[in-house]
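We begin with a single chain expressed as structure tokens, specifically the form predicted in complex with its partner chain.
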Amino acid sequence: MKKIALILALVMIASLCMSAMAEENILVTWWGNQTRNERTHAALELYASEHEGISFTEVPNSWDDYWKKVAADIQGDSIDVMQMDYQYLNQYSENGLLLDLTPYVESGALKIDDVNEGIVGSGKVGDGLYAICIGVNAPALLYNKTLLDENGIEVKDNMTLDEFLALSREIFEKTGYKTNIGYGTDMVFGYILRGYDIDLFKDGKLNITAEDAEKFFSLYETGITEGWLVTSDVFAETAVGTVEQDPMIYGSDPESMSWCAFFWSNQVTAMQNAAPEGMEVGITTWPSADPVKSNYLKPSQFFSVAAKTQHADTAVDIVNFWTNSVEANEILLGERGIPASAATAAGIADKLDEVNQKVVAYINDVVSPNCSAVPAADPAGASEFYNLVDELQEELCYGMTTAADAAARLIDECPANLK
């Protein structure tokens, strides 16, 4: 009996020994797709064999499941670092759960020497750095060119909203392929109102008047009304948002798919991955009344390092290892969009592929040339704003409001703390 508790205590004593000895372990967690996943894991593989003792727990979720992740889990200490997006910076950094990078920066450990100044900016809330950008991006209608190029449809950039309800009614006819108006893509209602030069929100509150939303509410209506708008039907079928059960690429028949969507120039290697043999996948700007008043380049995708995390010092190299390691980003190829490092993106501009190098000439040469300034970020409550954006668009496609109903009650139903 006593040889065996013996026993028992030396196993744990050496146990106890061993896991004290045992290596770094970094929560690293993100939002994607399949894409993205097996090229984060394969960096995050590169860069723990180039540091003996450190592995990694990878926690990869779609955008919706994400942030509903995230936000009960930095309460405590398990993540170290977390992708953070340009709209929820503020929330998460001024509640204290993100750890102000600066003295890092001061002290060599992060290197922004080669970062756009801008685009560090854009990580700063008040005078503190708390997310590095790692990849900047513009919105991207996608859309099957396969399907416009048998039919001899042409795109082309900078489209109207006029030209493109054209074009939609042109395919529809053609070929019975329906349109999908960024059902469920947030940014699409601010962007559609900027051509109009009217911002969605000012000061944390709503600014816009049911005329003005009406604007957007209207497209819904012509296209409901015509006959070739994606009918919300499908949505209730599919994971919406996930680039993978996007109509334009997901479903059998034209009657339920769209020949264009709603994304981020970012997307487009996933969207490409994802899509059928021999689709190809072609990018322009989402349409609007003045596309150069509505497109910006945002610096969408970013990474941070929780407060909490009892990793600080690796958590921070491995930030410093994504924005600068070329290797790594040999590894990543901007599918979080164009490296924020001007020189780690020259180093990887040969290594693209042809979809990349097509995504760098939309940023280059379509928007960068084309766009104003990115907007404020949402205000906290935008969720559940945009959510009943979503509601209204689905009561509309089930006929059972008007444009003008819808954007009347969209003021009136709106968030009490947007108000």
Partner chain sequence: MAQTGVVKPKRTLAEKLNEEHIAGMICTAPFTIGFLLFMIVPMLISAYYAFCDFDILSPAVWTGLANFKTMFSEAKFWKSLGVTFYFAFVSVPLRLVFALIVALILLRTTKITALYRAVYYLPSIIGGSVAVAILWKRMFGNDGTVNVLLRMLGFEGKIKWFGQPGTAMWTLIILAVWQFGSSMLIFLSALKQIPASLYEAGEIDGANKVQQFFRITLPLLTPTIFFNLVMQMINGFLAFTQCYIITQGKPMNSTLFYTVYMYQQSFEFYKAGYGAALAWVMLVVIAMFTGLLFATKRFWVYEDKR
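Can I have the other form now, the form predicted alone, not the form predicted in complex with its partner chain?
For this one, just the chain is written down, with no partner chains and no other molecules.
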């Protein structure tokens, strides 16, 4: 009997050990807003319910805090799945921080048959596939449609810069509301220059002159001089780039509020959810000297797997789930952009609400017929360059520098590896 009891105890211990070994806790991290946080959590709960022994550590952040935290944490093995942005893809992959997903595509573990080849290619660097697009979107100027309608002000698609400046002046004169020209929104700088046939980067280096840069900074100088630009102090106590604290919806005084916000088409839902009751959020294109040259369809975000993950197979399967599960995307409902998989997008079409149907119409009817190819992914060092742009924007808004001086300093002080 003692022998049998011993055997049973050993079997039980072995079983417990195997059970413990089977348990996997996957750390998934992303940036976003409260709507995204809630939907991501629900989708991960669905995955966990379908996969015994899998649990999640969820780490959401604001845009700025996200990249600071990821830069520190990804050097270890704590991160498994991370949301990735196009402008950081080269930097992270070239530094060996992301897992090459090519073998998983070849084995069939990661299915991308229904994803447009060009969209798949946007996640490649060299011969490796380091990111999978989890939504397609486009630059989108969101605006307080209710305010403008009440004052008889019309917003047209594909505005030129001159039309945008005239509109900003008209709105300020009639309503007192100011304009936020993408303060802290990195991609606006390159977007504006594309309208002049200027590529911000080329062959991994900065590709502009001070005269080129002044075309962007002069927009800020004009707005400050004429009084219709939101000033830097408005952003001092807020998380820049956060939907809930954007001056289009956050505040009670037109003096510190903006009629518009430079965001992305996948953020319309979050902005509408965060907007005060009775405000309808409109959507149009970012302004440009030549809107067709500037505008593009863009992978809204990617998912990547950290190179040092201890759970590579499961992490890749989560990316596969995100891409191909109609049930998961019925929860996510295009908050990060229209699903990249055509089959998945078709599977959720009848579940989209009025706001998301408006986004689909914007992508299909406004942007797609009037855009150019997506710009190449930013080179390593681009984040430091954009930080410098932000600093100069701030000085301009405080009246501490001129557009010409800001442009000269940008070229002179840009990161050495980009010169």
